[in-house]
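Listed next as structure tokens is one chain, alone, in the form predicted alone.
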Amino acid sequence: MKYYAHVTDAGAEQSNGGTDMKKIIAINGSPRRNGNTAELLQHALRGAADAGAETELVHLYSLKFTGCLSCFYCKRKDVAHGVCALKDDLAPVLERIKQADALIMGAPIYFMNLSAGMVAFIERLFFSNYIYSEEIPTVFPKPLPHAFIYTMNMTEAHVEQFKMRERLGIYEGSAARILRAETKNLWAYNTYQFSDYSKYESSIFNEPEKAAYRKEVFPKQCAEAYEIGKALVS
């Protein structure tokens, strides 16, 4: 079974005549392969591809893996730092990220946090490249430009009310430190969750208002994602 997909509909496989082509990997932390998060990631990768990069989209929920098991193998003095001991479907993805030129992490917000799959991914990537040293805070092999794309049912007002920027800022701060590069982000608020709201108990929402918001705003968010992907290449 193939657990990751190369994006080919945006020119990702084009050749540049043998010169070094930048590689951008996007991580879909949503269980939906065609939902809001995946769609925004696709636009980001199209931007990267149009800027001349090779792109790859990884669907986390198609992989069999766990979060960190706190075995501390990555901290031992008798082994190479930056290597997670777990050998599962995520292991080769982590190695490909080390060879990449940029990383985009997309995740829906579930119950005031990143999806469980994305949190597990971050544990594995970040902790294995962090060692307990004041002099060497990260052993990631090179600066890796990166971005977070968040999708959520919350409105922008809810984000401020529940201090979500501060909550998720912890991940962004860790990313900047471990990956040695500035963090970009995109916040997609007030997402349209169901294809048919009448089938679900969702009386706290005004479905026509959400549909109108998506029609007006989501295309702008897709364009913003495209520009993020393009900027990561340059």
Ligand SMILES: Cc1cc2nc3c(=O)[nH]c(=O)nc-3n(C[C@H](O)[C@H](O)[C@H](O)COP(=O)(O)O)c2cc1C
Given for the second form:
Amino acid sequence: MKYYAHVTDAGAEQSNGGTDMKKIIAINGSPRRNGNTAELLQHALRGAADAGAETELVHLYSLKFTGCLSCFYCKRKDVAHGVCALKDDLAPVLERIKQADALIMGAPIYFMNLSAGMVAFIERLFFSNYIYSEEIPTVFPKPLPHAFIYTMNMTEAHVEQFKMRERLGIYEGSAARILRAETKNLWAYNTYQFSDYSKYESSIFNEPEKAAYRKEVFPKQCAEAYEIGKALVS
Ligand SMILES: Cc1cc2nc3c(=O)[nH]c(=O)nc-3n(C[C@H](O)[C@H](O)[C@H](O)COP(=O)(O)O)c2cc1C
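Next up, the form predicted together with the ligand. The previous block was the form predicted alone.
Every chain and every other molecule in the complex is listed next, the one we just looked at coming first.
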């Protein structure tokens, strides 16, 4: 299959595809369309495309949407469950995710959490499919293989020190329960944040060390992302 990307609607880039193909959607939770997160997601989508899947990349920060407004429409007994009442730019994306065969959520770490855009996305997708019921913990229509890609300035040692795996494990646990499938993840530490560090106040960073890490380790993380994308649709 040939892979190419074109813009379809606000914030979305899609590859060509036929009806019998598997479909994977990647969500870029960074405002930077060409940053570290987007680059890793592109590699994951290329892996999925090479495995024969149709791909779509959604740039969350190109969409106008909010997090959950706590209206509880999705929990009402008199309407179909699993539907978010908000009709904004995210609504069609949530519908397409229900039709998809795999999902990748990529986010930079902001203040020791997922970016605000990714948290808002998760509130909308997860909460609308979650029911306050022991018997029906999720109304998501089918198991959806999925993965998180995290990018951050922190080193692996910082991640352990600040218990980041436990913190983000809260989202991963919810994802596994609500999307009814195992959660994969990729941690991209010590990312290169600026194209030219000399232009910014950034004395806490050792630029040559960061540049060396980027050169040596980032390609391996891109390769890991590629394999995750491939595995999600295989
Ligand atoms: C508002 C903001 C807050 C950030 N907070 C953190 C943080 O708490 N921990 C961290 O490791 N990196 C932090 N970073 C750095 C980004 O997570 C990191 O550069 C990331 O790789 C950027 O992804 P992108 O290139 O896809 O935009 C922060 C960046 C911004 C803009």
